[in-house]
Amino acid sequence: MSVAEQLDTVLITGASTGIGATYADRFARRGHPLVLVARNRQRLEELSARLSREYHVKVEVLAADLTAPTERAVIERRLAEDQAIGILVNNAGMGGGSVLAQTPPDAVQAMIELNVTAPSRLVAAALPRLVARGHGGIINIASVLALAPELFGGAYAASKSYVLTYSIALNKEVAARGIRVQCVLPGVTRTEIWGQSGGLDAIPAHMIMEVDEMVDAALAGYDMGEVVTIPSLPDIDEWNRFDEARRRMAPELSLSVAADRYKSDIPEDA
């Protein structure tokens, strides 16, 4: 049996451009087989071709739209179904910086469908087979702004928000059960996805990663068992102690009594 033959396939979501596509270049170098999804045939076609000469691995095209619940439902019974997946990496994602009171509902809701929905359904099919089998691996592609929602206006950061409590609860669940659960929170990096919501040029160019750099650092993050990764954070110390001052307000998040400075000065009797 070949190396390749006994590496998981790796599913990769958002694989026609960008973080989905380095991902895609950087687990077939691994040696991984690929199924790549994305809306765009054309360009998958084109990823999978390079990729399979210059790694010699086995690469599937899915086009799919993950907003669309028929097109998404193929993903999902592949994901159920393949045992051969061992490796899911949720990129694909929906930008979107406008200014909530003057957004379209419509808009708020697609990107809600790429960037929550659609990642929820493909873990949640893909899950029990991986705990069946007992090893797995899980990447979900946040964003930095879900630590920092000021930074960015509209409700992305929120829709990132949720994928990065949905990991950490996952992860809590199913690490145990031999699936790794990575959730990564790139800064700025040099995407289309910056194209679409006005550009890069305003950005100081020391806060924007380049792709390679962003992903390889992701996968560095991965290797080392991390739950957390984010690229540029310097000390991960930093990461740490935010994430053990959130853990030790859990003893008071649910009391019986309302908190002392919520409660009036004035006696009841008064």
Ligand SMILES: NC(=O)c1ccc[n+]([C@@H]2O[C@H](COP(=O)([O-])OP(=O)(O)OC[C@H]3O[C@@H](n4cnc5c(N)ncnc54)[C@H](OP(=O)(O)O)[C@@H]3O)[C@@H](O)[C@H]2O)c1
Second form
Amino acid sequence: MSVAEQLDTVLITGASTGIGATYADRFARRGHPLVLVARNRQRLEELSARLSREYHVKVEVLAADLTAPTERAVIERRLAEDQAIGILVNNAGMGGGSVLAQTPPDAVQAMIELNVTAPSRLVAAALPRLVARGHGGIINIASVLALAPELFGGAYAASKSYVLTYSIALNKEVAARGIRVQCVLPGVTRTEIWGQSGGLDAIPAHMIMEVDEMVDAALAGYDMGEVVTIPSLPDIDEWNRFDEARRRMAPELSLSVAADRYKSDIPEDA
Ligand SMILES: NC(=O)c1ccc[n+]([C@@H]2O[C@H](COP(=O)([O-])OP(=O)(O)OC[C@H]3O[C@@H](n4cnc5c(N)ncnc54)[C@H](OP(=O)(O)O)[C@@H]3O)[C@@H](O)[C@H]2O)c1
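Just the form predicted alone so far, so send over the form predicted together with the ligand.
So here's everything in the complex, that chain up top.
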């Protein structure tokens, strides 16, 4: 972590429990002042009291529903204007129903508002200021389902693919301007999110990571400068090969002629 970044305030969404609350604990332990965002003010205040007591850092609580445009706008304004905020952790997210045919349109939209629209808007609000000051960090929490939509998750997996693609594009644009971008792809992590979407009981124990282990690994990846961190993947070359295969296609993804396999084999004068 650079000296310039060390005392930056960190704004964390979805900080009232689970992965976000664990990020709050770890950044406070590192000495960062915090701004914690979620809907449940009481839980945020309890966490804030514990963190300021244990780590002697300033912790501010902003209760907001990130799917409500007027409440989200307060967070956007703060990110656009507060020079002290140098790191944004886009963590708030929800499951969206695993069976597409049984998921009502409003539920799909609510999930997209939280998992896709909110992080995109928060980055858009913060970015001009971060670029102007020339240093900062953006951590976006996706999911391994971004790489494995067949496993589970329907539109939820797609929302996390968006977060991955968005983070790669964002990194391309801002890495050279002093902004560190990291996309974290957790596997199954023991948090309350599983309360909403069926529970962890059906999942083999060897696939479930404790939240402390997940966040500590993700922060180690951040410190190493990784753009994509997959906490449980034993061999990072697996990801590197996948990414390389994608990049190898790039020169041929837009050409003036269609591929031979799409051409009729019937001669024109027949
Ligand atoms: N746990 C996993 O297995 C797993 C795996 C891969 C990816 N992830 C991703 O990791 C992130 C964190 O998940 P988690 O497992 O920690 O979930 P969680 O325990 O359910 O926590 C979600 C957090 O988001 C907040 N939140 C929910 N809706 C919100 C809204 N409308 N506006 C503002 N805040 C809202 C919740 O607080 P309030 O209720 O107080 O608003 C809570 O702090 C999510 O993006 C999730 O998709 C989780």
